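The chain below stands alone and is given as structure tokens, in the form predicted alone.
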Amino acid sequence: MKSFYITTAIDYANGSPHLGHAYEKVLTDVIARFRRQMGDQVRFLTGTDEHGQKVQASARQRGVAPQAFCDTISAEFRAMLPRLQITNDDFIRTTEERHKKVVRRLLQQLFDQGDIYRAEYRGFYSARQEQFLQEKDRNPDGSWPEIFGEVTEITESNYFFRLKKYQPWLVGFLEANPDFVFPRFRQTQVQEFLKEELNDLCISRPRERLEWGIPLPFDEGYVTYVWFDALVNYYSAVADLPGVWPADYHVIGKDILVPPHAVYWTIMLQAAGLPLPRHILAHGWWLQRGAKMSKSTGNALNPLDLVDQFGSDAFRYFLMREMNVGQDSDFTPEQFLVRYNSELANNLGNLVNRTLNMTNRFAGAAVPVSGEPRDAERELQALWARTGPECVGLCEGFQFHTALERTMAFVTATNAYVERRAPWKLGKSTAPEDQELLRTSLATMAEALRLAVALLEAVMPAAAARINGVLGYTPGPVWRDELVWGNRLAGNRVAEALVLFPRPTPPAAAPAA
């Protein structure tokens, strides 16, 4: 089995998780799936981001110690990964021992290797975003951006990674591996970003303004700048466990692309001597009429809501559908119950009771062997010829909701052809030709669905249990073979009925976080 290593970035544990934490979970968890599918051995990582300025403000204030406040917040980002049906094989705290002993060892070496020097620095710093800037960060008017928060002018000794030296490198790794950000356009944006001369990053905050925060080996009056402590939870947490690093996939959010992954990130392991992830996956933001959702606009929405009113599946299945990787999506309450209704209410789970209902009433509940294909047959076993392989291939490429749109297109031709089969009129002919196409159009209703289902899997995979459930059907252990059509419901007892997705109460609107 082929090894995939695949990452989220980890949550800052400052607040509590909103959409966008969830979509980057659900977006990873269904490429783990279905990489586990394709038969990779897949390792899943996810954590919290436990240092910095913020946190030990915020724990200040709450009249806590720093421990105590992260042991809080990241308890609620662990707990809303099974609410989510998130299948991580682990989750990492950059307060663990086991990281801290990696950050170290890095600092060190890179410390040994005249990577890592001290200088006095004077310039403006933020403390929302936890970093140095530079004139040319300002607004054309020369006024702070507002991600920047609150800025002030400081002048302190600190220490500082060569991250200038390594640019010429990593402006020729680019250029040598195009795909190594997806989507393309985005390693643009890199690429573009290191045609002005980088500054070497500091890596260090005095103790005496930031005592929560892993101390320098090498001088104990200072702490890691968070992004050097935080990027190393990728290695640190497979240090130890040999043939998984490098990375397969980072999966982040588009704002923390340039400069901290593409540009720190990658600089630092090609300096320590160390493989560089094999891919970079920058997703958009969910956007809420054109905005941004984040807690500090008060317009960011707490999934596990959603979640609860609806069910994971249904929530799982409109992240994927709605946002295409890389790009921007809008959330409203309108279009997710859009989705739920056509798309899964009055198409997946009309498809499923329909097929439990018919074999009930006309088949004693089992399902019964297909006979010869006619032209209806023959037409959505073509369609589902072009449909099962198409899909793959976009999952490979990360084109999720394109996947599930060319999937419900077969469940809609589905539907169709029960319309046109009818079998709740060949149920009330005697005639033998009548009774043999009834039993060929309920085992092509069957198998059509097992076959749908199977696609659906890796994004509603509770749904697709239970479905395969009703239908009396245990999937085999090769994904790839259950996507092959053929007879293997046949003389399976199936469920009377399945309400999959019930009809939502009103009022419906997912209520803000």
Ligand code: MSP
The other form holds:
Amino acid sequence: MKSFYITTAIDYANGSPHLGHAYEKVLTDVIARFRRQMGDQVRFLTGTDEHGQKVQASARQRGVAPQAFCDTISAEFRAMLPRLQITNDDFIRTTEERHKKVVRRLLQQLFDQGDIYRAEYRGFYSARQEQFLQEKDRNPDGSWPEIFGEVTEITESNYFFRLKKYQPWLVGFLEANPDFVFPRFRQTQVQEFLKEELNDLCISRPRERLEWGIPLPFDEGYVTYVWFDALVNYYSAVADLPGVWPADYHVIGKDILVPPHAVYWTIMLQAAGLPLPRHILAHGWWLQRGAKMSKSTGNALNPLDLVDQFGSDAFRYFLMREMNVGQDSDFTPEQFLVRYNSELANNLGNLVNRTLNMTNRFAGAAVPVSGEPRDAERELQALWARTGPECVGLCEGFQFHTALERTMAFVTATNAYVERRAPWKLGKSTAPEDQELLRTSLATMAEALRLAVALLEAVMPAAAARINGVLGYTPGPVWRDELVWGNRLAGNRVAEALVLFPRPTPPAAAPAA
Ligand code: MSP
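Could you switch over to the form predicted together with this ligand, since the one displayed so far is the form predicted alone?
Complete assembly follows, chain above in first position.
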């Protein structure tokens, strides 16, 4: 059976991880966990992008050798993963020999078959973007846009990859595969981009200008352009593993879709005769007051501060609940607190507390056997019968924010059901009918909680495990079976209490001025 192979972008090893980097890992992890729940054999890759001008410059600035610099930063990215409960199977660094060897092999193949050629290049170069510029990149007034930093005119001999030759193929491929990029409107952007003729891609940098890269196998006087090196990571990490390539999803930010992933990478693979990834998922950006969160603008949030303060489940929940995958979203500490308090502490936390409390008080800490469902129970079960399948479908289409909203609506409905049945009143009556209704209401709320937890597990794995733990419940091996209403908890002994989402301790939640 072929693995479901999913990757994140590999992060530049030139600064600390911020919220945007963390989001991409969490999103990919939620997809990976969801696919595992659905029965797929998942392979999940992430890593760091360590060559090129930016990394070399950052290392120089700090007066350390590039390799030592990358070791430190890469370790920092790697250390973040378990703190976010990321279940990657592998972590690739582009400075590893297993990667460099595959890049060299690919370059040699493309050179031998004539898809890489040498030519004289004269033109403008942006060191910040590590990119040759064209006239169309200029502002209307002739100046260069700020994102390029200092632009210099250079003449040099370089190696080029024949992008243009493959342009008609790529146009046809995208027409034939309208679902290649998610969301669809991003694929349209790729197609728009391809309406202009492509230039061949300069894939070399002379050693005098850039030392820190993979030397070209056919000319040691040059190193490989960082994108041509970095993109190969997805393949180099699994080149020797049978049944993994191609990737099912490359999860990336919208800024690196066109041209790197949708144009360079697809053409590189096609030229090399390798299968293409099945899909690219381009997510949006986390913004702060409308501006992209990034190291260079200095508005980046350290994700681990939020994890320290609220725990990684709440952090993951917020990212997935707030962001409509593909769109941008503004991050505000206020909104984080609102969701934390109202959806997690009050809504879900409250249902957990009530279930434990009342089962202890009225049923000797053992979940009772339910009596015949009546109207209130039937209504809640009917809501579940819609919610479960709907959420599975939403997750299949990456609509996690809506799936979480529906799940929480089911938790809200369960809390309302508890109010309606008022077990605390039933518990005071000795009438057999009230006693049966009491047992039914305790069994119903516990079962509803178990079901909501099954839906929340991919997003909040630790919280899900803790709730199942206090319900004395071990989920079975087939996740979809777990979504069936079945009074599975009857007879289980429950714990006394569980504090899941404690009131946050102040300072770090304060918004930056
Ligand atoms: N090294 C390249 C990717 C090479 S993939 C073969 C790179 N690195 S990055 O560190 O700048 O960004 C890594 C990922 O984080 C990208 O997918 C990028 O879109 C994402 N994010 C960086 N800032 C972001 C936000 N503010 N919000 C969401 N994600 C963003 O690009």
